[in-house]
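Single chain ahead, written as structure tokens, the form predicted on its own.
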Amino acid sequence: MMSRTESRIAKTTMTEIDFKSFPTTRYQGSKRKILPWLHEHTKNLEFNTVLDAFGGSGSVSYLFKKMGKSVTYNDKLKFNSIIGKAIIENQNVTFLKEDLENLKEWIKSNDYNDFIEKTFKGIYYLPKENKWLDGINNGIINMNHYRGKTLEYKKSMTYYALFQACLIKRPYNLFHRNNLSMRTADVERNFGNKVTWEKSFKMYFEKFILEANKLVFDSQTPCFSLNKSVFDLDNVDYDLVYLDPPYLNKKETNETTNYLKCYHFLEGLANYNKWEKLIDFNSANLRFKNIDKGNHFRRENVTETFEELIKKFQNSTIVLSYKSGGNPSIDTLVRIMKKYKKNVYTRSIPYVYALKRPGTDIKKSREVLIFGI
């Protein structure tokens, strides 16, 4: 157990953050590249407990953990909450060589469900890759060398590596289209990296297991990972709440308001044993049924949704991250924030996401932080 003095020293040391050691990510809307800027504008705020309400890739939660805060990561997608378990809640469990060997034995055995191999033929991955995915999933489900939280964290780290491997082998790093042909077509290419796509799942999985191990550290402060809609969270008693909600473009319907459309395959991996019941078999890319159900961020009521969100956390310091040119506008969001918070101000930085929309004005595109103190 650390003394209070030692704990204060540890937290002070954490403010000297090496951002190069942070998790890599191919997640749409990730704040990974602007974490130093986020740190600069949050490090002097007074808070010990923090809720990252739309946790996503976990990059911002990981920043707060490095700052020595008690972090609650939340995301309504199960696969994301598993990432939160692996690198936010988990303080000391790592993945050992024998754990990897046990998984390899499952893959070699061929004694497992072939659901992905049968169901997703020709959609996202090659036949041998689908077979490997079935094997690794059954290996994770049947991990039994540990108990309790240790087992939970071991499994979450395995899934972390699996999700990252799946993303890196996908065009656009997404599952929004049935587009395996982008990999397999024998054509001259001006997009993507065929060399990257064709490297084996095994190689990427082992690479990301090593990455996961390096990300695990004991912050000396309890952290948690939740799997709920932000609107269903009962506890609102946090010193600071960071909100990075889905972005709705002013001009057009935008898939980034519904991450399940983009990442349903990863959500299926996280729900492997009941995946078949979740699939809409009438859809070309076998996405989930009722994929728009539960999406609060719809064009017709998005302003009311943001007000509900800000009102819910009005007793906490709020840091709301949004993009310029969105719906609602930054001015509208500031106006809503002022209804519930006395001290409201903004900070912004030029920022364009990797998958920018056609016609995006790069010079005018900015990431904006709205503070409500």
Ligand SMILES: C[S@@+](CC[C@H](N)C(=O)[O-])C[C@H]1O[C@@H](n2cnc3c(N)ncnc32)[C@H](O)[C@@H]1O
Given for the second form:
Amino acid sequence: MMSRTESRIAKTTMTEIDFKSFPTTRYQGSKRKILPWLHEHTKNLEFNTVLDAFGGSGSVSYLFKKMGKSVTYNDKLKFNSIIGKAIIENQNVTFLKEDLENLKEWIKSNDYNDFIEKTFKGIYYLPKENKWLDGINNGIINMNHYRGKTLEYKKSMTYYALFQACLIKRPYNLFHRNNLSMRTADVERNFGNKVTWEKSFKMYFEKFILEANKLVFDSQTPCFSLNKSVFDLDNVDYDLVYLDPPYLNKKETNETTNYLKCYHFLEGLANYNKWEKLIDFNSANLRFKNIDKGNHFRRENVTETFEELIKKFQNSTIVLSYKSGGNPSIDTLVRIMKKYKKNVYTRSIPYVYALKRPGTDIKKSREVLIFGI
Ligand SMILES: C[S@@+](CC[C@H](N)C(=O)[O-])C[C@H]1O[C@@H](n2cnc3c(N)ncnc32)[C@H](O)[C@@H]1O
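Beyond the form predicted on its own, can we have the form predicted in complex with the ligand?
Complete assembly follows, chain above in first position.
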């Protein structure tokens, strides 16, 4: 155990952050690339406990963890919260070489479930890849060499590597369409990366397990990962709340606002044993049933939703990530923030996401932070 002084020194040193060592992520809306800017604007705020309410890939939580804060990661999707377990809450469990060997045994053991192979033929991956996915899920379910939190973190690291491998092998890194043919069609391509898609799951899995191992560190401060809708969180007692909600553009042409639509396959992997019951078998890409149910970020009431959020966390310092061209407008959000907070200001930089929307004006596109202190 570190003494208090040592711990303070460690935290100070952690403010010189090596961003190159952060998780590589292909998650839509990830703030990975602008973390240094986010760090610049949060490092002088006074806070110790922080809620990353819409955690996604975990990259912002990881920044706060590196800053020595007591971080609570949260995301409504279970697969994301597992990533939060692996790299935020977990402070010291890594995946050993022998775990990899054991995993191969666990894959073979017990009644073999071939759910993905049977169900997702021709939709996202090749038949032998679907078989591999069933295998690894059987392996995770049969993991039994550990107990308690150690088991939970080992499993979450396995999932971390599995999810990253699934993403990297998908066109656009998404599951919103059944477009396996983009990979298999014999055509000249001026998009995507055929070479990346065709590399094996096994290779990617082992690569991302190593990445996960490198990400685990003990920040000497408790961190947590939750799996709730932000509107259902009971505890609002955080010094700082970081909000990075799904983004609606003014025309609402972005079909990817609903994260469950984009990543239902990973959510299925995280719920492997009950996946079959969750699927809408009438949909072409076998997404989940009731996909829009419980999605608060819809055009009809999005301004009220933002007000509900800001009101909920009015006793904390609020940092809201946003971008230009959104619904509601930045002016509306500033007006709402001023109703609940005394000191309100914004900061912005030019920024365009990798998956830019048709019609995005690259020159005018800006990433914005709205502060309510
Ligand atoms: C813009 S992304 C966050 C990106 C994240 N900051 C990062 O750097 O990766 C928004 C996230 O909010 C989650 N989400 C959507 N509605 C939610 C809700 N009601 N409560 C909690 N999380 C929600 C989505 O699953 C998605 O991961």
